[in-house]
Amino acid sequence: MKIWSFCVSSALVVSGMAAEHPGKAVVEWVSAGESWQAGGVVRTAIRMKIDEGWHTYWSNPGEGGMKLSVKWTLPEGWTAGDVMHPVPMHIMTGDLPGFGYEGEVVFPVELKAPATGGGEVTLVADVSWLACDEASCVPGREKLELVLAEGEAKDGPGAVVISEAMKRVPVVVEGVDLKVREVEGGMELRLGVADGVLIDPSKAETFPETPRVVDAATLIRWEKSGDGWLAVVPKNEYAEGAVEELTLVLAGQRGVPISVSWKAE
């Protein structure tokens, strides 16, 4: 598997302590295999190893953060899908609440090859992120290359990394629906769970994926209400006008995390 990273190895040690990096993280571009085929999909991921004591951010960073972004330079006919974000954790940057990651995080992303063509290809990902500790934030940027030969797709060691990461990426599940209504002092969230769907929202950790809708400091608590579940939450102070959409992620149950969305009619 050919993976190129222009950052210093995380294995370096200085005076008995792990070396810190300019962007407070080491970033690699991992591929499931070494080759590609016309019309096929190449499974890849951006793997980030964050320096101890620092964190980076989810797709909804909360207050004051910035999510990871990628600018692609791809051969003609190639396209990149959305960067997938695994379930985050609650984090604090000083007094600012948010959602993000510590330690190691893997962001899967699929690349679609053109229907025609061949030969070796070089793909480039210009990755930007923000790393913060309790007192400060540092921007990071790495330009990564992935070289793939034309040939039969075969999984290599990177496939395991990506498959494990996908288990933490939320999926839409049939039989789970969300309704949102603004009430005095906040918003009323109603979650419907059909018979046979094995999820107990009261035992799940819930994250608001849509930025600037739910107050980032809020821990969403669900209570049984009729044939569904109810949570009342404060509205984000930066929300502009009436809420028009909201996506929630429910995690901590068995299986893959669940994503559920609502849009105003």
Second form
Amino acid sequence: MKIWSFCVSSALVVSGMAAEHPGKAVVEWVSAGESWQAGGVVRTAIRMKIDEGWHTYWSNPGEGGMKLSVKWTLPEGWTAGDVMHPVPMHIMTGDLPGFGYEGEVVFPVELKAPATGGGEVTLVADVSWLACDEASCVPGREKLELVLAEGEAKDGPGAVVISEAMKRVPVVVEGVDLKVREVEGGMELRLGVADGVLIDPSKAETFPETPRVVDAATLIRWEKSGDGWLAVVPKNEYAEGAVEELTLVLAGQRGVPISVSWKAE
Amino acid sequence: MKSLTLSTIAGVIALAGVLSAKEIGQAAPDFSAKNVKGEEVSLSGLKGKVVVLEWVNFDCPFVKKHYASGNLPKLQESSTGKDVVWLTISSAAEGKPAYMEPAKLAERAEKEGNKASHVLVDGTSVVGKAYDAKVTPHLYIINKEGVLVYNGAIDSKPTTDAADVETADKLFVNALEAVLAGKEVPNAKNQPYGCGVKY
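Here we have the form predicted alone; I need the corresponding form predicted together with the partner chain.
Next comes the full complex, this chain leading.
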């Protein structure tokens, strides 16, 4: 059985060499199954294969860069959830520090079907991204289509792609909390991790998901402090006024990546 | 405007020695650079005029967005019509692929519809580094007194889609209008978006 996905890329594959694509990446829209039911949810994902030597960006792209954007054209009553971003990596675009992806990246997104109705439906995702290498940046854009028949939900091969991708999407975990305080020269981040939570902050990679709060070049390092963990980081040069909120992503060697948020009271 | 707390005042004093004068409210760093015709243009020679600095790389998709849509050429035309001096600057270092010889840069600027007062070739990146220009496009405004009053983005939508120009908050335009009206500049420093300057 073929993988249930549609790709309307006009890219040509040159035989015998790695294909270079106009947007320096190929995107496709993967669906867990081939069908939908009234009132149900269809699990899908935007899968992006990035040309070697190029990178694309996280939801907080850092300095420069651009996050993935999707403009939906959906049948009446359908809604799309947030495009979920997996854990990124630190990347440099020339002199500019940021966060993004190389190789293959899968962005899960859930579509909610209307409570009533039926028949075959066609959904459209107009996807835009920016790919950069050391020297230049190239915009990419593809209009992707997903056709779903009415019927009982049944997982196809796409379901595996999505389930695997979900393992890299940060989740909010009970027992992890964050406090932020501005101090001379930056911000003091305090992380509380309850017993039984599978993460060791001293070995985790930490990324600031909220843009323009933490300086994008900073490697956030946690040190044990009392019952919790402490990191002092420089404030982003473009932070406007007092810091009001911050979401961090922690990716450790064990367990799922964790998302933890703080809001000023 | 932000209120200064004691600690930030202390911080400013401590940092004063290392700060270059590229901060909002301070004298804009003077510079002298050749335009694409080989003429020397210096900031000190433009005292008494409002000066706009626009960092450019015509191959950057964010720059293309604002030239292909006609947004930057229109802004350049309307601003210079109001006695503003508009300097379009390429700080790509000589030897980098993004660097263009003056004649080639002139040709490209004309092709893109550039209507700046001057297009400057900063092949040694001295001007770009003095202002800490980060991306293209990155915009600065210097008032008639030679004080830096804006450092930031052209608008609020960090995308490459020309259709977003219409709906974005016009951060730079609002700032320039405030400067010309003698009013305080809103959002005087904000994060510019674009491609990194190729130093």
